[in-house]
Structure formats: structure tokens, C-alpha cells
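Below sits a lone chain in C-alpha cells, taken as the form predicted alone.
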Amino acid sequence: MMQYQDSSEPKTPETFHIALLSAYAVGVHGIESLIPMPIPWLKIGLANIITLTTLLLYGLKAGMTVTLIRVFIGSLFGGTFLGPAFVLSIGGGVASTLVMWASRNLFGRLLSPVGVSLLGAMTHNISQLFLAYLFFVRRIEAIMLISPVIIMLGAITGAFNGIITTLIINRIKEHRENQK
């Protein structure tokens, strides 16, 4: 009798952690969608804490995996798959993940998780504004009017997310040291 052999990557603790972090990101994204906001499409971006944590612990491939899983599953559950919100979310998520990874690689420890998060938040917002203009709004006046508000709120939430990420990373480091 022929045995079936799984040709996929071997199951490692890292693979399990990335899957778990992806599930956390989807859960946080879902919970966040229940929080009433003064502007309907505005979000705090709490799931980005999970993305940044993953990126800092496991690198670009893992961080991008979490981002893509969160966006795809979140949009499927939220009913926005392939709609304008999906386009803005995927564009902002991919761009910000790439910039956070690049900034961490270029500047190393000179940039704290707060700095990396701020760069990611700014990239996310600017990418979304650009995509909104390019595909949906087509009125630069509207984009220019809302840009300062979006960028200011992005800086606040980016700083908050960076602080929470720093606390999480420090707690993980403490836990790892206690395991030795």
C-alpha cells in the first residue's frame, strides 16, 4: 500500500506561532470592527499590533502572512471582500508591512517598535489616501481636506500600537529568559 507523504513544510513551533498570531489578528480585527467610531471607515488599527509583533519576532514573510490572512479573512467576514474597503486595506497593509520591515532592517535598533509603528501607520494612511484618490474619489481637494485628520489620527494610533508592541516584545523576552 502506498503511503501519502506530505510535501509541505515541516510543522515547527514557529509555524504554529505564526498561525496563532494570524488568528489573534483576525480576532482583534473583528472585535475592533464592533467599536463605534466617529467616522464610519476609521479604525484604530489594533490588529497592526499583532502584525508588528510578528514582523519583529519572525521577519517579513511571517509579518506579511499575518497581514494578508487578517485582511482576507476580515474582509470575508465583514462582507467587504474585493470592495473598496478591501482594496484600501490590502494596499495599506502590504505597504505598511514592507516599510516597517525595511525601516527595521535599515535602522536596526536605532528605531524602537514605536518608531517602526509610526512609519507603518503613516505608510498605511498615505497608501490608503493614494488608493482612494486613484480608484474611488478622483478629487484631490477631498483627499487634501481629509489627509491632515487621517495622518494625525494615524500618528496617535501608530504611537499607541508601538507602545503596546514594545510591552508585548519585552514580556516575550522576559518569558524566554525565564525558560533558560
The other form holds:
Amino acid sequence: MMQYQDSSEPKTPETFHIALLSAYAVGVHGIESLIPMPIPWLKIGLANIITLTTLLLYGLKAGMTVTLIRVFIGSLFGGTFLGPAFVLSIGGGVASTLVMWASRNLFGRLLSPVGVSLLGAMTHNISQLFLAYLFFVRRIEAIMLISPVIIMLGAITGAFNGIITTLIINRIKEHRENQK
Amino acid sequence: MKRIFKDLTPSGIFNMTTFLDKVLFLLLIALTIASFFFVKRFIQPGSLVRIMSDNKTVYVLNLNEDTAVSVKTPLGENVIEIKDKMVHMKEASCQNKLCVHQGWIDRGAIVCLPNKVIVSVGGGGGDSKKYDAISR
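May I ask for the structure of the form predicted together with its partner chain now, the form predicted alone having been displayed?
Starting with the chain above, the whole complex follows.
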């Protein structure tokens, strides 16, 4: 990683880490769309593992950068750029990143990454439902009918992502301590 | 790899989460279960009975309220009755009376072609929604 460092432009290792994490997020996002799901619009939101890891290790600016890069590049690869799915994706991504950062600062050690991930998943789903209602569906009964299912799936996938994030962060912290 | 499986046991997951995490998770699951009941109640009044005469909506009635209405057109008269969440064409001035013979329905439509009267049941939607989805 460090061998790419250009002497003309001084860069901190952190910038490289964020670039690498963005690439991971795009990759995970792409691979996730290949996993067959029982319901077509259901997603585990695996890319949120990367967003959350970045957010917890490097802060809001880095987390938001990774989210935006993931949404833009991911939608360009997926062919949904500037389409309805793109609007939902960017709205949900930005809102959930903000809420995860806020909940981390508000609750501190009271919430583990699992709790932060749960709140992030909820925000992602609710903001997407809101955007879908605002721009595409315009039928409140359809939104109300689907929301219990979405809340439940969000709780399960959010918890799963949070557990994976905890494992990743624990490993990274261990590695950092070993290097000292 | 072995460590990953060790961490993913129930006790491993229990140790990595805080009290507030567990409360949050249980709250969301409880909310889901509660909302299944809530949504059912919310959806119920959505069943509307729409009566159209000569392509114009003349009545929009609630399927849950028992009532009877009469629709007079230049072509004839139809009486539509709602009872026990079912609709039927009670009387019709037309010749064949196919609509009367169709009997009670709780979904779909009754059409009286000679008098150009259409009774349709279902959906809470208005006139604006003619398509389920539009693909671009």
C-alpha cells in the first residue's frame, strides 16, 4: 500500500486506508447484488459493515466519504446511476451514516457497534420508505403494509452486520496494539 | 478461522453486545409483532365500493357500512345494496338481469352493460393510480 506514496504529494496512511475501505465497500456492494434473495428488494446491507468500520475508526468525514463513493461507483457499475434505486440508495446511505455517527456520540460506550448498526439499518429502511413514498409510490397503505416486514428484516440484518463489524474492529485494534 | 467460530457462538455474541443493544433489538422485534396487528386494522377501511354510471363515478361507499342506493340513468334504474361487507345488485331495469344474477361479491366488480352501470369493490386508491408500476 505504502509503495504507491508519491513524494510530490504528501499523503497520510489514513487517506490510503479510506481509499482502500471505499474500494472494499464498492466490492462488497457488488458481490452482495449477486447473492440470491427470497425477496427481490431484500438486501443484507453488507456494505454497511465497511461504512460502520470506517465511521468508528476514522470518524464522520471518512464514513461519509466511503458511503458516497460506494453509492456513486456502485450505481455506475450496477447501471442504476441517477435512477429511482440511486435516489433511494443515496438517501438511505447518507441518513444512516449520520444517525450512526450521532448515536455513537450520544450513547458512547452504552451502545456497541451492534446497537449502532441496528439504528443505522432502521434509519436506512425508514428513510428509503419515506423517499419511496415521496417520489414513487404515493400510497400510504402500501407503505404501511410493507413496513413491519422491513423493520423485522432490518433488525436481523442490522444485528448481523453489527456482529461482523465488532469482529473486524476487534481484530484491527489487536493488530494495532501488536504493532506498538 | 477457528476464532471466528468461537466468537460467533451465542455466548460470544452475548458478550460483545451491551445492555442497550439487547433492549434495542428486542424493542424492534416487539414493534414488528405489534405492528402486524396495527396494520391489519389500518388496512380494513380501505375497501371501497365505487359505483360508476356512464363512465362517471356517482357513488363511493364504504363496504363496512350497510346501505342501499339507487342509480338512475337515462337508460334505466339500478339498486345496489351493501350488507355484511358484501355487495349485490338488488334490482335492475335491464332485460337480461345478469348483474342481479351475479349475486353477492366482496371483491371484483358487477357490470350492468345495458344500463352502463359498473360497481367495483376493493382498493383504497383514487382515480390517480391507474398502473401498478411504470418501467422506464
